[in-house]
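Next up: a single chain in structure tokens, the form predicted on its own.
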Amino acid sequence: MKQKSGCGSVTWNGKRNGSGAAPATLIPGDGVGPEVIGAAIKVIAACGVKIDWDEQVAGAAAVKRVGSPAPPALIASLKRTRIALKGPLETRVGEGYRSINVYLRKTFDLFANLRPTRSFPGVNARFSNVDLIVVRENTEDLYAGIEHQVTPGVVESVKVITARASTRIARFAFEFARRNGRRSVTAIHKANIMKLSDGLFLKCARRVAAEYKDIQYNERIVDAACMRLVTEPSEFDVLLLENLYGDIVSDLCAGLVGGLGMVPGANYGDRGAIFEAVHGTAPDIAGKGVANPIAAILSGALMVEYLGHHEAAERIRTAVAQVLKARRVRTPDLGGKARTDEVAEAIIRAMERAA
């Protein structure tokens, strides 16, 4: 999936220090998070682009040593940076603190999630043409967090759609569309049912496109969009939705080309990025050495692409593509034996071999 730009219609503006390199905060997570964010960074190391990391706890493991889940420090470090690279972090279900991926999203107002979902050869898949961009609007929606206990046995919860919001969500996916070749950006939504929410979120998407001949729109009730994705996922493109249907459906397209193993993940504002892996924190697995870092270095290639490296992103993707389709060196998520390290040490090779 070769594009000319992978963030769309921002990019990083920072400044470099003495020696060239670029100041980014590094969150290496809960779980498998350090094991795979470890591989990212060797493979970015590899591929030439110079980095300073401030490394910062957060989540689980900044409660344990901090007390804290969004330490100050982790937030004067991103303020400072503008950019960060992030391992999963740990949420816990119905009780606990609030997601601090969202909290982080909602504070630096990355209002923009970009997921690529990609075909690999060499990846047992069911299918093997599937190149989408999953475009979330990350700011509000029911991820806003506004609930409360009506009566005991009653709670309400509130969807908040606005236009702002919308418009600069389905701006953005246009915008993207056009950089980097794509044919058509499709709205996802329940307009039938929530009239007025998903109804605000469409109107929104339609005045944008009107200002997008070049790029075709369509659209589709999200329990159509989904049945059709698992039958024929060819038909779409560049997918526009809302935060809560986002992160279901790229979680559905994850799984149409092997797993939450293969997907990277961004999330762009206008000032600033944090680039992280789909998955979670697998704490099955975590400390055994074996989890699947691809997602991460994908996620550390957007990264480097950001920063305006773009061939160097570009010798990431293709090195993976390589290791993938030799189908010698996998982790067990793919069938195969191989450890997170050494997964990450073939992709080097690659890009060594190529250069």
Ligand code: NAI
The other form holds:
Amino acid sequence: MKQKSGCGSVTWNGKRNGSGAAPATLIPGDGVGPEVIGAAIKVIAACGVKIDWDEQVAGAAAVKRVGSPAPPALIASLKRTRIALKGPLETRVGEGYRSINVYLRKTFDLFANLRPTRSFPGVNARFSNVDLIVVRENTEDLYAGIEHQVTPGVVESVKVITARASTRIARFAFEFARRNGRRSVTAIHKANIMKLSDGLFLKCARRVAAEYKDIQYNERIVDAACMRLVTEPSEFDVLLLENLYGDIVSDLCAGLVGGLGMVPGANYGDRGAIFEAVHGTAPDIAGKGVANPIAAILSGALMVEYLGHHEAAERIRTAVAQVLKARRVRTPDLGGKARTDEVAEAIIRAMERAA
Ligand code: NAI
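Please give the corresponding structure for the form predicted in complex with this ligand, as opposed to the form predicted on its own shown earlier.
Complete assembly follows, chain above in first position.
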């Protein structure tokens, strides 16, 4: 199957060092992060693209080591490199510091979250024909974190939607669709209830859609969209969503193609990008060496592509597809017995054979 999930609408024009290696920040992250990121950097090294990694801690690992979830050294590194491969970071439920993921996306204005979700032959999933691109607005909505207690027992959480951010993400989705040969963009919303906020998001999407006559534009209410996604995913192509719906719907989409271990992601801004899998720290399997590294490896492929190495990115994706199709080496989430490292090694061997 031809991979159409590149990041053709965004390319890097930053610095390389004397040896031609691109500087990039490496954030192993929490939980299974170091395991899957370790696998991803081995695969990136084997694809022949030189990266000058600057390893930094963030999240719970950073609190433990230096007493802050977003240490100044991390921010300085990201300001310098403007590009990162990142493992998941732990965020406590209902307490503790604010999400460092949200903080990084806002600080570096990484407004577009792209999550290519596709079926791979050899993976047992309900569908075999899924090829979706989730485009999620990354900087506002209920994730602006504006919450307060009105009176004991009553709290408010403010949903912020702006024309600027909505137009910018809609343009990203359409531009991506055009550059990558996609047929349609579907805006997903709840404007029947949130008439002002989601209404504004839709208005902006419609305005941008009018400039892209070559791409079909559709709208779906989020609940109905979820039902159609789990019954007829091939009806969709590029999905355009606000922050919260995008977060939820991308995990739902991961469920269509074999689970969270399969779906890569990228957070793009005008001046940099952070690449990370959709999944979290997977505390239930952390430290056991059995996490599926494919989502992290495919996130690495998106990064390699962003750096301008399209063929190398394609080599990684082809090798991943070959390993999955052979059904011999896969982690327990896909019904196998292999360990994280064994999957990475199988992918590297597949790349070597192809060379
Ligand atoms: P999760 O994605 O960590 O785990 C959900 C389920 O999927 C678990 O059963 C887990 O074992 C499985 N899973 C996830 N990744 C896998 C992989 N690579 N291979 C095999 N199985 C995998 O979601 P959860 O449990 O809701 O969140 C745990 C923590 O992760 C929380 O602190 C949350 O805030 C954080 N998180 C961080 C993200 C990030 O940094 N981008 C994204 C999502 C969650």
